[in-house]
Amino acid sequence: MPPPMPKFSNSVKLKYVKLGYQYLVNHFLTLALVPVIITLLIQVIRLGPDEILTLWYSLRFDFLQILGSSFFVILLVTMFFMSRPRPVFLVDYVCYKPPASFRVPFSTFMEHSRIILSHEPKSVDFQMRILERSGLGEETCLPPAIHYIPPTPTMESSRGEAEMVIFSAIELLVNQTGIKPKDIDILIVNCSLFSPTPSLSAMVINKYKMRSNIRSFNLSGMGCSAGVIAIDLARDLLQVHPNSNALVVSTEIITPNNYQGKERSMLLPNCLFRMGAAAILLSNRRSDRCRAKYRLLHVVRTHRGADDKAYRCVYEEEDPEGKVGISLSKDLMAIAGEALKSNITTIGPLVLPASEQVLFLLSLIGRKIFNPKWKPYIPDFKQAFDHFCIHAGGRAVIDELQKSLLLSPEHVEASRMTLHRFGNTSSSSLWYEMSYIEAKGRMRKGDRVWQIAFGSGFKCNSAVWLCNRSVQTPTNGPWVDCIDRYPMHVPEVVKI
């Protein structure tokens, strides 16, 4: 009996085969040009100096030809540099850290829930089950008005929370960067659910006595992905306004949005959302190139609002008793998956190496021509990015993206630990995650960061950043007093 054939997977290192394929495809042009250049050099060497001089004199360049050629080359170079978009740099950013007195341990949250919903034990049990599986820790914070029994979501307390988180973040950024408020050219504030008159951007201008010609914008109703939208708006403005900087403030005001009814789909946000804010300074000035932490490479926005289910999956409405809250649909994860698929289809060609794009194209052709049931090829985004900042919307969101993008636990560590320490801080959660990576000392020059956010409407937005310089471990920030405890194991279920 002939000996059995050795297993191919054991006899050949498939890992190295894949690495060889990636190198071959990604460097195809270089590998193809090298033999051509070597051949030309050999031919030139064979000619000898006399033949080279004879060839040069035979060209018979005159002064007008040289002048015209020089002018044409200068014109092409000028047009090339003028047509290039202005680079947008992230000079620095800060995240608001609530005081310890605002902390809401599980026991406190459930005690308040039992008192406020004393006639609805099923709603209390539902909140407890959600909290046990949420991935949140014991140190997340809620604003003072929510600590009262019953909560007092007045306009005054809502403004108080807005002033506290926004002004604190801006003052930290001003101290950290040395910029003066009157030197800010563009101001963008995004807050989805609290939109007073005058606007939050006007509140900032009044507080810091900013210039009368400042270009200010206030974004509301755009959900947890509004932070990336604000970055995109700032990028577009910086393209048309040279030598300018932009201050972006991302937050969500929790006070007026605490639901006090019994509808389960509206009680979910109470369990997940917590207070937070981030302030980001962007610039297109050459003088900021060296000190800037990051450079913005791409922003890709996907909007699924044309679909009725997607439009209503995160919806502010009244319950049968007339109490206002945010309703989260059961189809939310499926809709988020479709939005993510559309988003990565757009961003893939911008960031993926050629080897992954070829495999994806072959998979697409195979499914279209041969068998539609073939499993689609999932590009390996780990080859394009070094760090992933996935919106900390909840454990289910992070789990689904980790599975869909084939990420390792380390790649989603920043998102899970941010959810555990700060909860879902809406549009600012991406910046707490980036701050976590910096606090761990993992950010190096040349690293690429992918921020992925989801929001009502329904939207999936991505931003890609290039680390401009190696970032030193910060001596301040939201993680300074607790980074040594992370990463930690977060159980699937925490019994309360």
Given for the second form:
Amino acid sequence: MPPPMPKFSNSVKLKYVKLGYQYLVNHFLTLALVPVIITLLIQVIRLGPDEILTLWYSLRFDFLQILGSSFFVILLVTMFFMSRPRPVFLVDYVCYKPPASFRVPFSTFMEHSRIILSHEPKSVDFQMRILERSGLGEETCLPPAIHYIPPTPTMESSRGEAEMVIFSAIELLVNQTGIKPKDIDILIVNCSLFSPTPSLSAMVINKYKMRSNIRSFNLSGMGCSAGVIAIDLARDLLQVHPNSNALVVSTEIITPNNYQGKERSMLLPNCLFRMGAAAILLSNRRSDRCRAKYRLLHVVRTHRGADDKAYRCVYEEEDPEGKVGISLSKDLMAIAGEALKSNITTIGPLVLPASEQVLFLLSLIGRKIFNPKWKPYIPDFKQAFDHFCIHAGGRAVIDELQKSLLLSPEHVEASRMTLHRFGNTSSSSLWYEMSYIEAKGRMRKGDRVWQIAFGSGFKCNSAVWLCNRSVQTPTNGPWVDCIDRYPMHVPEVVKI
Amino acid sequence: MVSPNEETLIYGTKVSTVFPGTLSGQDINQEPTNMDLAMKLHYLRGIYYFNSQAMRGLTTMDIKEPMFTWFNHFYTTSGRLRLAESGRPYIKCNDCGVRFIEAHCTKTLEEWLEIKDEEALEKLLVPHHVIGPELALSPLCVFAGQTHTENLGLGLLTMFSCGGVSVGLSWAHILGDAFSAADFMKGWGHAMAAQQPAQPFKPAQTNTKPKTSPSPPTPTHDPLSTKQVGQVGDHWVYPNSCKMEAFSFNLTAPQITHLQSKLCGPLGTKQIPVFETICAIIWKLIAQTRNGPEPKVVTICKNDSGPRKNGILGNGQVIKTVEAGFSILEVQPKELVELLINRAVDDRPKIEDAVERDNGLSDLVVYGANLTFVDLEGADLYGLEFNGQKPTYVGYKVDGVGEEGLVLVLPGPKDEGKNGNGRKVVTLIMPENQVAELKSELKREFSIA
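Given the form predicted on its own, state the structure of the form predicted together with the partner chain.
Below, the chain from earlier opens the complete complex, with every other chain and molecule after it.
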């Protein structure tokens, strides 16, 4: 049939045009300079060696002048290298894997829900609908206190959960990297909803008997994007302190935050949030350069808190019955989209190849000057990055980002599978996703990874990593016993 | 309803759910056999007592954690009942789980055992769950609690102040007979010791169709051992016309020998089996004490003498009926014994037929339709071990028993290093208006304290 053929050949032609354009723009400098260099070289060769020597002597260099100029040049070069930011390496990271006894089968969750909310069948049905469409699997985990009917969230059980996940993660990291806790110079712990006194970072320091001059920080209340904020903070500190390393622990403690009421907007987190933690070791030491897995290229943070709607879209408050929960507004997806737009506008110039930037600029100019109705050009981020780690906040978030950034299912596979296996583990989900990509053997040297996280506030933070050495499929890790089952098809609606 | 005593005895109750640690799989269903459905209105209530030595160094978590591995093998118990389109119940193995209740007791184990005779108090330690009113939400097994939590199984772990522990089990008979329940509990001990089960695990048959009775077309007589009950719907409780009460007594080996010799002379000890001796004596006693017609038909339940397959739960026990053509009051117990041994008729094909005819919709009662005797000698009740220690005492009762009553003969606590007939525990579940007289007669007859 005639119509498909022209389309196909058209798209092929377009593809080659696009490729040609990209090559031209991305290598513009090279393409421009190469003819100039060749011309110069030809000229020099034409001159011949004697002529060159004559030219050299005619310049009449004085010894002092030579010394002075060389010092000047060396000074400039040194200043240039000193002013460059210290590279920050990610030596290694681990993710906590909860034991199977903490898992939450759908049927158990729904039965508990029916018993606890026996007077609110509508809320129970709502929870069931959420769970069916959530994209979670039957192996996500909740802490022991939440398994009771009714849940028994006490301070003690919250601390118990914190100790269990954080210490397990740190033990794993210590074993894997060989670092001694006494050698850690900077400690940053982020956990949004549980903030006891003394802090969780103090708890870590106490357990591992760390040095008294350790620089410790505890970030709380910053939502699911706090993981990237912690990395940003670590990076800034590693610029100021030479020859240091930083331990970053990202987690979310579920025990104290189980909502026990019936407001629908607040029941959502109960269905989605699950146990998880990650521990990351960063360093700026030269000695770690060879064994580090990744190098941190960029961190871009965007805060939309100035807008009232964005500020209130994830809000912890009391419901009419006085029970505390986190209410999610219906505009969440729209606000997330806005925040993402902000973020990629900032990160675009840093990471996109010149070809995409030119197109984006042209589209921007066109929209501003000629016709505001033109569709904005969405840069093709697939050219800038090899892997995407989108915070597994929920199925809707991943769907939205896949649509906005025009990503293929393979790009969002890590996010979807992490959501299925581990649920929404908040700030640590990015690391589970990274771990998935490694477990699948897809991480190669030179690959660029983009981690995007959204969080209350409303914030959109992203981090860009460069893979420093090809990562072999790990023999331990949270995916080791189940990676063969993935990727799996997660149906739109699961029948419970 | 709760007496002041009860409130102060048990405190700190926490309810949770235990389920298989590994995903059982999607859409796995277990079809109960006809025998399973015939037993559906009965519930086994078991209690296991462990002293503080057995619990040394063990916390509740140490006991609870291995349950997740244990249930990987017995995932049927974590399922829930559903009704097929035909109305026939089946078990959906959806990992919903078994209810597990933890509680503490103000008394020590010794103090508690002294007041054990009070049935009401023992009720505190054993969950009394039933299936229904919501069929789909009822657990098949409960490890404690006097609540309306509806599981197929339930368990209650009560920690005594001395460090000893009691484990109460509530078990829906549709899952399996007492022999299966005992094997099931043994598996827990194995999981705690991190051993593999004695037999390689054979998964419960998935998606099996109920086996039709292999015998030739039987006459359309109702089985003798059962009684039809009016439709109970989704609430599987036997609508008993009278309240049943349970009581137990122990029999030592010398007492048993004495009974056997009383019946058959000094040589009788070799000739007649223990179970039939006890049955005969009790049968006659009940005929004597009962107001109303004497029980001419009795049902006997025993272990299937064929090799039992460990790891598979089911109602495989042998159910036989014995019909006396003469008045019980006028004969010697010895003749009753001969009747029990020689004239017992296997009623199982008839039961299966009856259920098959209705396609599993009929509601039957087996225990208590006639005076029923159950021989639990073959059940490895003391096989559950904590820290390598056997329980100090194990008791089993049945709920949902019919008005004719039920007598359970259980193996007693094993004495150290003794072989052969050890002690026995006899538990009777009778209408409460008959209990007092029966107790005094039994005391006289068995010369027990």
